[in-house]
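Presented below, as structure tokens, is a lone chain in the form predicted alone.
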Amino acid sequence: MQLKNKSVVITGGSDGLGFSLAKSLLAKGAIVNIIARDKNKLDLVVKQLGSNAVGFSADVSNWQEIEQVSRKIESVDVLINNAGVWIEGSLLDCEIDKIDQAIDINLKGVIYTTKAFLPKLQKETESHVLNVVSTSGLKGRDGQSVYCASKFGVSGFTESLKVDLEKTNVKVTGFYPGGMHTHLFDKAGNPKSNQDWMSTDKVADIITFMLEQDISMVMDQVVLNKRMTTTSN
């Protein structure tokens, strides 16, 4: 896909990988629509990114808010479901509201956002849904039962969506990154020493490359990790 002048929607685009994706795609000439919950932070980010970036304040786990945003965006060529939150600890130690938040944002948010924008994606001659999952959506990990549950759900949704849309113009990709150097853990109250984990700018460049591939090329599941980190990712 030639990304110049293409309309891209990125959830969770005000920081971390989402912000890096916005920068990478804008450099290719795309029009980037960012969805994020924090309006003040979103406004600052959009101003920083320039005139081809547009911000929409919404919670992906709120169907009414996401549907309303979808009505404001005329056309969509690429949807990147990137928004997510972290939760860790044994199941008995996880608070109910934190469990609800993880499932609502990590899983239901992907389903809601895809449902809201799919009619617009289907109107284009070539379009793409890329779900940023996690390697925690491929295997269970200690202290991540709830997080893995949310990500395994996204993995299953992605695989089934591929089958549903395999004879249409919409490509579907599951992208499974390992640990990245972001504030994901800090925001959840679980800070980690992750300075040597993957750079979000480098990961964003790989995703951009994937999106640029011809419609006949299918990278339907990509797993990405960094070699030789000093801490587990």
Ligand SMILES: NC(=O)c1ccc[n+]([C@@H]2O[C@H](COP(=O)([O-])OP(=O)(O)OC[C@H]3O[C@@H](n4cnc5c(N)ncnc54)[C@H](OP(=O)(O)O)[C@@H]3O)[C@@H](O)[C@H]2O)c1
The other form holds:
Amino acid sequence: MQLKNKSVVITGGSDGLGFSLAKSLLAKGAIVNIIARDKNKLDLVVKQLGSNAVGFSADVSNWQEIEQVSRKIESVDVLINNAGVWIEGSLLDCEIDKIDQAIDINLKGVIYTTKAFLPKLQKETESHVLNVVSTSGLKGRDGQSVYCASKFGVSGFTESLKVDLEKTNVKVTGFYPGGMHTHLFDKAGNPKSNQDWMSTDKVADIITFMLEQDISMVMDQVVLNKRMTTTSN
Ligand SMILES: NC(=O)c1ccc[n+]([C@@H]2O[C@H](COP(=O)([O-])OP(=O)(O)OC[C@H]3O[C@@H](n4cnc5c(N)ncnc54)[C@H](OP(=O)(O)O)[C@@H]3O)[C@@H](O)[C@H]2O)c1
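Swap state to the form predicted in complex with the named molecule from the form predicted alone:
Following is the full complex, with the preceding chain placed first.
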């Protein structure tokens, strides 16, 4: 898909990978609609990104809010479900409200946002839903039972939606990154020394490349990890 003048919706575009995606797609001439909760931060980010970026303050886990945003955006060619939160720890140590939040945002948020925007995506001759999942949506990990449950849910949703829409104009893709250098972990109270994890700008450019491919090409279930060398740890 040629991205120039295309309307893209990015959930969680005010920080981390979503912000890098916004920059990368704006550089290709796309119109970028960003959804995130914190309005002050969103306003600052949109100002920084320039006139082709628009911000919508909403919580992806709140159906009414997301549905309202979907009414305000006239047309959508690309939906990137990227918003997410981290939860870590043994199941017995995970608080119920944090479990609810992780499932509500990481899983239900992707389902709600896709449901809200699908009618608009279906109106275009060529459109794309790209879900930013995680390698934790493919493999179980120590201390990640709830996070993995939310991300495995997104993997299942992505795979099934792809089959549902396979004969339509809407392409569905799953993208599975490993660790990236963002504030995802500190926000959940689990800071990591992640300065040398993958750069979000580089990861965003790979997603942009995936979006640029023709609708007839399948570049799906892309797993991206930092290459471990004998000099890295
Ligand atoms: N960082 C990693 O190592 C890593 C690895 C694999 C996969 N991932 C996945 O990649 C995605 C992006 O992660 P990131 O590291 O870039 O995170 P991040 O830097 O913490 O950014 C998260 C973004 O999502 C927004 N957000 C969070 N909850 C939201 C909600 N309920 N409704 C709307 N927006 C919401 C945040 O803004 P507000 O807080 O203002 O809403 C922010 O813009 C996530 O799905 C994450 O699970 C991350």
